[in-house]
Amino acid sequence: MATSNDKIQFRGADEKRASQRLSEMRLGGINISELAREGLKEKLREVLSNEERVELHQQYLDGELDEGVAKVLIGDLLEDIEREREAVGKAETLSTDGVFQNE
């Protein structure tokens, strides 16, 4: 299991050379560390299933998941999920008396 002191290392010789080449082309270079962080964040979000997002959100609500980690994994969906929860909660309290549905 990973700890907070673990380094993230990649074996990406081609990626390293590609980023160096791009950095050489741009005045002032590129921030490779920032690109790596953003790329990792994007890929982590891509591989999450909807069920995992819901589970992580619940862990966040229960205080089992740090807000920073939740924002990395769920991102803007964190706020969207909360809005949907509130909307569903409000809808569940609405009275359905007098509502008819055609079959």
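What we label the rigid core is the largest C-alpha set whose atoms superpose within 1.5 Å from one form to the other. Residue numbers count along the first chain shown, from 1. Since this is a predicted model, take the numbers as computed values, not measurements. First, how it differs from the form predicted in complex with the partner chain.
For Arg21, a C-alpha deviation below 2 angstroms is recorded between the two forms after rigid-core alignment. The two forms, fitted on the rigid core, differ between the two forms by less than 2 Å at the CA of Gly12.
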Contents of the next structure:
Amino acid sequence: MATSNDKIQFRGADEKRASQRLSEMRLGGINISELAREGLKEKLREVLSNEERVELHQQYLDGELDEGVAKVLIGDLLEDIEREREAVGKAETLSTDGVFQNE
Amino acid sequence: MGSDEIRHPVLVDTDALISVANTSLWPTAVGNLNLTTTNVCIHELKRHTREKSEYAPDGSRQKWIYDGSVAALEPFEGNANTAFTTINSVPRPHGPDAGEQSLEQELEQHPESYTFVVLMDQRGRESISRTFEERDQYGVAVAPSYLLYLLHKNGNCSKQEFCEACGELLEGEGWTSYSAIQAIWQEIPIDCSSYLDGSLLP
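Swap state to the form predicted in complex with the partner chain from the form predicted on its own:
Now the full complex is given, and it begins with the chain already shown.
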């Protein structure tokens, strides 16, 4: 289980050797920490169910989930909602002439 | 057809029609809105009614698509109804995204005719919005939930009916409509808490 300690430890001897091997092949090496961070983020998002995403979004709205964590877990959803809000905001400024039958 | 085609300011694609036609507000939409779609979208709805089974289990995606397609086709098929019109796409797009493409093509050819283009697919909406910006500035691409909101805004349904239909849309389309419905609830604060289960609420 992950703790509040910043450091996340993996038990992955083969993965470590694999990344070292790839790093040796490249002139500039590879940034293993960066890859691990990005990989973990991707995996966390991947394993989240839709229901969990909804629940996390609710926690975020209630102020029970801080922005950093929300961005990692449901950042794409927050961006989607923001884009939708802009569209709805714009739609509200437009004329509804011809939209309704009773006009 | 041809010059007789009526273009209403709301242009709707196949999946958006299916999603709204599956809510209890569809008869209200049929009685109050003017909607336009393309012959390509009508063809897609007809294909769904042939290929998806009427007897698919309740609650399955198949059943949702079948029922929605049947309900959506009805108002477009009556000749007397000028509130629901179909435009012929020339040239006619083909392939899996043909419906969406036909909307984009129609908008490029007649940008002045449309204010709202309603699509289920979010990337499709982004693409349509870009077309609006390039051609016209005036219109916007919105999600199907905005159609429900238009009915509420025009006084065609109560707040309760609006909220419940949003709930139906959320349950039927799941994740696809979540961000769109959240956006409406946040942008135009409508309190649905008395009508919906907590898990569906903003």
